[in-house]
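A single chain, nothing else alongside it, follows as structure tokens in the form predicted alone.
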Amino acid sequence: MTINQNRIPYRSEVIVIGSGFAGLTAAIECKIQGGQVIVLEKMKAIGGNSIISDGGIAAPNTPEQELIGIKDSAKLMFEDMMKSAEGLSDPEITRIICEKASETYQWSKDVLGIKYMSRIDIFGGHQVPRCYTPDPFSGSTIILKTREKCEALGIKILCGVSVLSFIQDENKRVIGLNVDSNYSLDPDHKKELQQIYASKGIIVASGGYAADVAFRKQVHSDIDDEIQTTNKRFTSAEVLQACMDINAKTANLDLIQWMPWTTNDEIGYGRGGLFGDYIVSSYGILIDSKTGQRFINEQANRKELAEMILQVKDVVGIADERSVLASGWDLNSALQKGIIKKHESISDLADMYKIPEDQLIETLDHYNQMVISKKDEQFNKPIEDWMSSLNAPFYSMRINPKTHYSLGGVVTNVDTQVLDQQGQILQGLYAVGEVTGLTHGANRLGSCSVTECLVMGRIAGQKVLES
């Protein structure tokens, strides 16, 4: 049950920071396993930027997937994730959360009680198709869920209540927490004081930084004000500063990864960022409008893909009506804002972006010979069977990327322990979800991060009570 700071408790066995996909299922956990957890929610409103997602959850070797013959594997998602990484994650961590994926999808479903569409989607860097979309699609269906379970284990979720340190004692084990029980977005809004105590341990998931700007110009100063976000204006990076000033090991810090299928005629990642992410990727191309080629695999990973676009610079993403009939999203509200755009013809299209016409029916016949083809000779782009040649009528949208994730964050071990500088436990403290630095390194790869926070937010849940 979510409650009034004012009713705050003075300690627990556990506390949770943070009520996103991570945090919740953390509480969810332990309080299955007969512990008794607490958690705290800076905002008046629980969720965070899981809150904000898709909620796709990547899996493998699932009854789904062996019903349509995709063969997989937890080793095959294992070697995606290690290759998107490129060396900068904990091959332990990322090998646990691979072989307990599958078990966690199962979990969501029974524990919680998630539904989720009869489709399964493969995202850039991904073998094999392996997402799984929540139904209704939105992270929201996910919060939802958790919040109805915390509320019938009695668990209680503390809104409006910021951490602004950790309490150690004389052997620097982490017993509590210096909250402002009164928060605000507000700078100049009255503070509460007080302090918590947790006599098993606090389990920090409070998330990324890549909408804090202050911290981002200090760990990445290459990323300026003017860059657009697809996180809440609230992602901030104080929780993990308090880490760090009670001596935390932090990995990849400067390690930002950004969302290449948005766009900056809306704000936030938005409707577009569906159509970019589901529709372009999987169906479509994108285009240098300059030029009217094509530049890179659409089915690249996010790193990639975001680094080129970046360098190419005037960018649009097009699909035709076949790809999002196929793709069964729902486009009309983007459409009547104008965010997609709808050609009835290659002209419309190649005067709305001012791209060179006869070039752009150069790049489609191309691209439509690929497909009968099955063969991409430019880039390598896998054409799967569901794939189709483009005809008009089009559809379009400018492409901007926007910062999306931290990748960066504390240490941890693979029982979620958070690790100290000179590589020692820092007893009383665990980490989960986005707040950590070692599970996808240079690059995520879509819908790995909520595998990632149910597989170790459930791991942080069990292991908090053995200390």
Ligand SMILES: Cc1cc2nc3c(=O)[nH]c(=O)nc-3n(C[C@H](O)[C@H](O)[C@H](O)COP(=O)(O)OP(=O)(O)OC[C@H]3O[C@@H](n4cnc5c(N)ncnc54)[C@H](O)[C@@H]3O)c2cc1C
The other form holds:
Amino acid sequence: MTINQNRIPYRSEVIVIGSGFAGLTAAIECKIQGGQVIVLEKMKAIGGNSIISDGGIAAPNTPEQELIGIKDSAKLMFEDMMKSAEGLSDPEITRIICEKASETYQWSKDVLGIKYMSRIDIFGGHQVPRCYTPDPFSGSTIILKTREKCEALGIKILCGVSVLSFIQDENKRVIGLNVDSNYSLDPDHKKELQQIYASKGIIVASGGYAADVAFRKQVHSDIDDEIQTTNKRFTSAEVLQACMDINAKTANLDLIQWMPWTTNDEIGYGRGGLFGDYIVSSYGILIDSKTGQRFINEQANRKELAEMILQVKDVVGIADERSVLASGWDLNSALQKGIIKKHESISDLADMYKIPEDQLIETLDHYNQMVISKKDEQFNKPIEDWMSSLNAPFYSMRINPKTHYSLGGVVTNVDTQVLDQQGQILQGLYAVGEVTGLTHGANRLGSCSVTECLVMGRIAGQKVLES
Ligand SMILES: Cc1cc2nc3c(=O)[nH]c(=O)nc-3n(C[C@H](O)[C@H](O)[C@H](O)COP(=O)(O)OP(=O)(O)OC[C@H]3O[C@@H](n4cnc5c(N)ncnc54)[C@H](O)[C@@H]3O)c2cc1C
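Compare with the form predicted alone: the form predicted together with this ligand:
All chains and molecules follow, beginning with the one already shown.
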């Protein structure tokens, strides 16, 4: 180990840990408000899980919704998030996210220059379509735009700098960081230890722990090591652990959200996640391949879906060509890789997954009747106007949930200040994004993390300058 005093600055007003949506938004807002800020990122490239995400953002009461007559409000979104949180979130944080979602979505267009596709999606647990997708489709669109904004504002992002622990003064105020400024994933890399100090505050935006098997095991021992994840493999909990080492309060650490719509036929969220999340959930059906029957409302929230799919085990997601065309998504690359399959007839589909064919025919007939009668008596799936009967040719994918999102993390107040175990403010320390633990409770609704990262990131960037 060596001490390198020169590679990174010794002091800044504000230090942000992590260069995902939450960290970069906090840094931009802080700089716009007149602060001096730097971002530390342990990897050689910026973006964390944010860059591989879909970048979908939820907001109510938008001009896009108004244009097509969708009635929505911050109150309705609040109701949806609170219902899905099952009493395990902080209502005041949720309220702020919902109330500021629309203005922040607009800010992402006006200030960051992000463009969105002309589509509004609905995911399980939202009562109305309110989810917008960046154009081009990917979280990388948002990361590229935030990076451009950082460059334009002169914000330094230092990559390859891993935060190891916090430095506190005699009053327990967090004043600095011990870092390894030569970080790499190679466990034998030569560490360069350095201290860096912040005169106003440190914003933790280090993301989640859904891929950190060792940490996951400590807090959530019933998840099998072999279970796959949608996260990047370096996603880990060391900064969360460092917060815990200085007595930060945590909540919901035993809760990890699953992504129900993925497949073990590829690594990560991959290309199939799009088919599951955006097409099967809205236009298609889930089938237990052993029985050929549906077993759940495909628009149920992610928690209910994942739990049930893991229980049923052999699950196939099915949609048809009309649904795929209506969805507007291009599935070619997933089809070419054999992750999604196309079938010209029910027999082909049944053969592929060894589904009892008679039962599959009955299930599809029953579903098609349901679409006409607009009522799902079995599972109460809302039958919307955009849904149509399912007919050959069909598209299908094996469905296997993966760990996706860390619901637990540090506890903050509405100003993003981290609280200690006694509920007091840990002066000098702020946290935003997936590293926090009281936003989504038992279950995060689709597209609500990006909203959270942007809304709370901006608040952190403002509040840190007040101390
Ligand atoms: C495949 C996928 C698709 C998703 N799609 C959506 C979606 O469409 N809509 C939605 O709302 N949510 C989505 N999510 C969830 C959402 O993307 C994440 O919750 C969000 O991006 C987290 O942002 P963050 O800034 O908190 O963390 P991250 O983006 O993970 O950034 C954290 C950063 O901190 C860095 N870091 C960690 N430890 C250290 C350390 N010791 N020192 C220095 N740096 C460190 C990491 O390297 C990383 O770059 C998706 C997630 C995945 C995996």
